[in-house]
Partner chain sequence: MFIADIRKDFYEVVANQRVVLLVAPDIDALCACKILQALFHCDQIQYTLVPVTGWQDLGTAFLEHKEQFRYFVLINCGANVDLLEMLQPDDDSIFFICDTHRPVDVVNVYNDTQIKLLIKQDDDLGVPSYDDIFRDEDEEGEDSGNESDEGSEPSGKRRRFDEGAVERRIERQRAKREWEARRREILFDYEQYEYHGTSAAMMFFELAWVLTKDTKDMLWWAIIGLTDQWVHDKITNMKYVTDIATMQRHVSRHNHRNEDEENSLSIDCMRISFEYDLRLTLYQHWSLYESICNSCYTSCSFKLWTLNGQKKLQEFLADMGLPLKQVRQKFNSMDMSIKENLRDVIEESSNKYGMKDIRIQTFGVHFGFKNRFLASDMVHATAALLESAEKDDSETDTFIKALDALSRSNIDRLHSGIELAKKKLIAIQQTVASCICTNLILSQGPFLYCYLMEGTPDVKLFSKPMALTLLCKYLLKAFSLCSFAHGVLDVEKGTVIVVGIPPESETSDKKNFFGRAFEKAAESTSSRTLHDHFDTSIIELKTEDRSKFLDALITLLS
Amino acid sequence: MFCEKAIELIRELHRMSDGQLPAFNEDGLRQVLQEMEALYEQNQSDVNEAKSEGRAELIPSIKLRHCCLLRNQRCVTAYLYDRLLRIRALRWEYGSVLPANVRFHMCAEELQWFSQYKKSLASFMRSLGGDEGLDITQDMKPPKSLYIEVRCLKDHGEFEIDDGTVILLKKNSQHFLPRWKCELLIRQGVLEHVVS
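Structure requested: the chain above on its own, in the form predicted together with its partner chain.
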């Protein structure tokens, strides 16, 4: 049946509904594009035939193929757009350097898009808040205090903070650190915020 492949792509994204980025399905995309090309070719020839020989009974099949083409187009653009949205969310989640396994799942054009998004976000942040700019990717929820207590869930080794001091993150050690230095690690699951 037509458009099966396109639905496959959508289903793939739908399966990973928590914002994870699956690998870029080049194969699937190529197959959909090939199907679209085949349908288009058939439609072209049928239209020519219908025009020249006046065969009106070809019109429903032309219409069907046209609908399939539109459907495929819609599915493919939805697939690509949803991936872009997920990649954009990754910038807010992971920061400007993505872990290698995530980058592996993106195709070259997506990587390029990501770096351009990074650039625009950075220039926007620089334009706010006077000279130094304002890092709006920190403090996603309004903070209750400047310093928080965190507990280390796994051995992470040494962790360097802005002012040069190094902290050894060993399993089950607890630390009392400024909030902005821990947020990234909390999101990654290395540290856990302790509420007492």
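Taking the form predicted together with its partner chain as the starting point, write out the structure of the form predicted alone.
Only a single chain is listed, so you will not see partners or other molecules.
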């Protein structure tokens, strides 16, 4: 049946919850493109035959295949666009360095796109706020206080804050730190915000 492989690509994305990136389905995408190529070649053959021999009975099948081509095109575009949106969201969630298990699910072109997006975002942030720039990825929600209590979920080593104080982040230790200094570590899973 036409378009089933393209719809399966969309279902694959739909099954994953928001924020998760499924492995890039190169085989599925290749099968859809091969189906599109076969549909296009069959249509070209039938169009030439309909024109040269005046066979009007071929027109409905030509239209059907053309609609299938358009549907496959929309499904492939939606699949690729949704993946790019998820990858863009990962930059905001994890920062400029993605975990290995996330990078494993990306193809080479997506890794290249992520790298270019990361550079563009960094360039934009440097252009804001004077000499040092402004990190717009820090506070995903407006903070209620400047300091928060955090608990270490795993050993991280030494952590230096603005006043030069060095804090040792060991598993299960609790600290009262500036929110903006530990926001990224919270998103990376090193720290967790203790809500009292």
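Positions refer to the first chain, counted from 1. Each form is matched to the other, and the largest set of C-alpha atoms that superpose within 1.5 Å is called the rigid core. Given the structure is predicted, the values throughout are model-derived calculations rather than measurements.
- Hinge motion between the two forms is captured by two rigid parts, the smaller swinging by 20° against the larger on C-alpha superposition.
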